[in-house]
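Read the single chain below, which is given as structure tokens and is the form predicted alone.
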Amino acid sequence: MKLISGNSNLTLSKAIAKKLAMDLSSAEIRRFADSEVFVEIQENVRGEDVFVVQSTSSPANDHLMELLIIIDALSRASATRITAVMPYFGYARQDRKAGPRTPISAKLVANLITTAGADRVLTLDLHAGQIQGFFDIPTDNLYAVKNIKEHILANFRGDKDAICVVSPDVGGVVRARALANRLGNVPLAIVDKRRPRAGVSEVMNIIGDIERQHCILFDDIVDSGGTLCNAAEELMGRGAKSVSAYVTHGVLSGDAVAKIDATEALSRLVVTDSIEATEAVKNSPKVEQLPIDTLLAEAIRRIANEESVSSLFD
């Protein structure tokens, strides 16, 4: 088995690498003047089992071309199968036709993976999860909400009665549930909102009990940031006791972290580090990062060894 990264999170991957007890691949992996992609696999993969772990996050293309490339790099060095491991899956929003004349790059994208060489693919919390369907090759889509509940009951010991999971909108309720069922079937509640215009949203109603409780939002992805202050102000505003968000990829691009720091109604975000830290998220006083190696490697090692990753799903 080998472990290859690319350069979106090398922090991941010497975590993931170091609880499998390995060494990272020697690759190099460089740009041309012009900005080209050039990859060079330094050791001998042939009749190799390859994980690549690198997560599609900003710059998106960049990093999608890279893990492309190094497929294709691996692929034509005769390794017998490749994994392309990846923690975010950029491009997931774009899941369906959202009007007349646009693109499903979700299904794109997989498409790429594929036709590059990849024969399997291991990622995180998919922001849908039947983009499972658009690839021709066994995907496994984990989640983090065995870490996000973990982490919510160590925070939350004292107080556990009071707590109210919220899906900051009507498509993430099934995800929103899977996490209230997990802390012990707690309340669940569900901001009503429209979206104006890309990246804007608006809150409308709060569906739900919200009144001295302690209101976890939970959702896979933050951007803007805009959607999780303005539910947090007026959950705040209806008379929840405290509001904290939980969310799997803090892709957080922009002013996302200023905002998120200025907004006094949310106390707390935790992201995993599916997407490596910028140095905003680094000095925030709110935002933390829970570590996913542990998980990404278990799921790795089962793979290599033929055995079941279905058990890490429970």
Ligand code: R5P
Contents of the next structure:
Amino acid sequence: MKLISGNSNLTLSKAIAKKLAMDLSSAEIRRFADSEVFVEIQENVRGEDVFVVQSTSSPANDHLMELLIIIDALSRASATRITAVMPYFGYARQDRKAGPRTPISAKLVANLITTAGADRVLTLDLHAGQIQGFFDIPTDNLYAVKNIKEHILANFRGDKDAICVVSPDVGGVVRARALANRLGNVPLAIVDKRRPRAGVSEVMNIIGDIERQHCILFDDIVDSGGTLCNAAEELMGRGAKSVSAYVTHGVLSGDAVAKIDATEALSRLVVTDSIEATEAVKNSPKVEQLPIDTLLAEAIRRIANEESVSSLFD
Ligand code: R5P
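Return the structure block for the form predicted in complex with the ligand; the form predicted alone was the one displayed.
The complete assembly is shown below, putting the previous chain first.
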């Protein structure tokens, strides 16, 4: 078995390698003068079970291209099985035709990964579980909910009875309910969010009783931060005791971290390290990273040993 990393999140790749008590395989990834990606795998992979760790985080297209070219290089070097380990699967929000003459880019990306030569995919908290069906190769979708539950229980130890999980939009209800159930069937509330246009969100209503509750906003992606900041302000305005947010993928584009730091209504944002922390994240007094290396390493170990991955979710 071999582990190779793209450039998107070397910190996480090294942490996974450490958990598996192995080194990252040596591969040179560089750019031609015109920015084309060039990859050279610098050790023999013939007959190997190879795992390529790469999130398609910003710059999304460069990181996606790196992943595809690494897979192509491995496939031409006769690796027996290639698993694309994508802690963050970008383009996932484009999972349906959002309007006339628009693409389904998540499906296109799935096709590209398969065509490049991947035999299977391992990912984390896909934006929509159905995206697994976009791949005609085995796809394991892990969940960060267990790690998140433990963080919440450790931080609200004395106040567990006043916790309410809040889905920041109707599409996230199943995810939020899973967390509420794991926390011991705590109450659930839903934000009725509208998007007048891409990148802009508005809170229309809150469904559920959140008064005097510690509200936990639970989402898969925080990008501009608009969804979380708007929801936090509305929840505090309606009498919540506090608002914290737990989100699997900290995309945090542009001035998202500054916006979150400046929003008094939001006490804390916890994201996993599926995406490498920027300087803004590292310096933020409010944003915290929750390590996900143990979960990914264990899933890789189980795949390599042909053991059950789903039992990791129990
Ligand atoms: C949307 O369906 C996702 O689950 C997130 O709620 C969304 O991507 C967050 O975006 P932003 O932080 O830009 O409001």
